[in-house]
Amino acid sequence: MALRNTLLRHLRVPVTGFNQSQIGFLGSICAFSSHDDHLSKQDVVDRVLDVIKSFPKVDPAKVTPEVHFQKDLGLDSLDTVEIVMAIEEEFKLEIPDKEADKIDSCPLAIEYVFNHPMSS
């Protein structure tokens, strides 16, 4: 118990030691913000059209970040959650079914990927 109260002293962050006037209202939620060390869009475009074209049921010079999986690669809704748990280990990511199951083309994995707080 008095480790723990030891290593909860020494991590949590002072809040009444912040002063708006010096830091400013914006400061203040950048300082706190998870997005400061988030995914660039093009780091998430790289990483997703790396993942599709590694699959083996694709060639990689049909894909690119407008390709729709079915329609233009080909690949049946088997091969489409594949995609998407690949998509899923290489980001680190839990995609809900329900979200997955929406996830047919690229620009829709690349939004998907892009906006969830925790894709790394």
Given for the second form:
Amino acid sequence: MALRNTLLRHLRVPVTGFNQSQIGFLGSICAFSSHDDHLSKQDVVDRVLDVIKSFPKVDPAKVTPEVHFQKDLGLDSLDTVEIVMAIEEEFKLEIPDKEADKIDSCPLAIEYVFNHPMSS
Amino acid sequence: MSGVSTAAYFARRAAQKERVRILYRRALKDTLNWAVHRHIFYRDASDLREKFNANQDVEDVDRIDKLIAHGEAEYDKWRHPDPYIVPWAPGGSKFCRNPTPPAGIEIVYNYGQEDNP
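Take the protein just shown as the form predicted on its own and give its structure as the form predicted together with the partner chain.
Let us now look at the entire complex, which starts with that chain.
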């Protein structure tokens, strides 16, 4: 038993630190774990802004992460409903009707999507 | 009486606006259920939007109530029998499929081999 342990201690390879600089050409590491697939905040912001910019009634130059749909972009309440549906389709979410009614502006939408556990 | 805008009037109008928004949302989802191909869906969605826009300037509260009731009856008539629901949502196929185990349960990783670790 003790012999086995000493043998293993002798044979075990010490783990060296893994520097980011060593894989510089690869970009980001793609670790295939299923537990860290939650979106990053920047990702969510980029995708939500893309959805809003591709809406035909919206002027893409005015879209920032802080816009209010009705006050800043001059949209209708029905247009807000359409934008929320487009965000639902983009992130494969199902938002209950009462919650969807409250999403009125861009920061609210980003917060909701980011905090939802099932957004992908 | 019709010229006085009290808080009750505004509350009633706000409730009506919320009903209209929820009705539009459900009707749009239903349109997507029926018209799966996008070019057909866009055409049907703009028709739906025209129907809603045609009545947007009505001021009489009772008439608005009647229009909303009529709209909800239309929605009930046209509901899809097999709507698309996101899998993990209630009604979807993955709902409650793998619930989180109760607290205190853990996995024993060396079962049967506790004698020789």
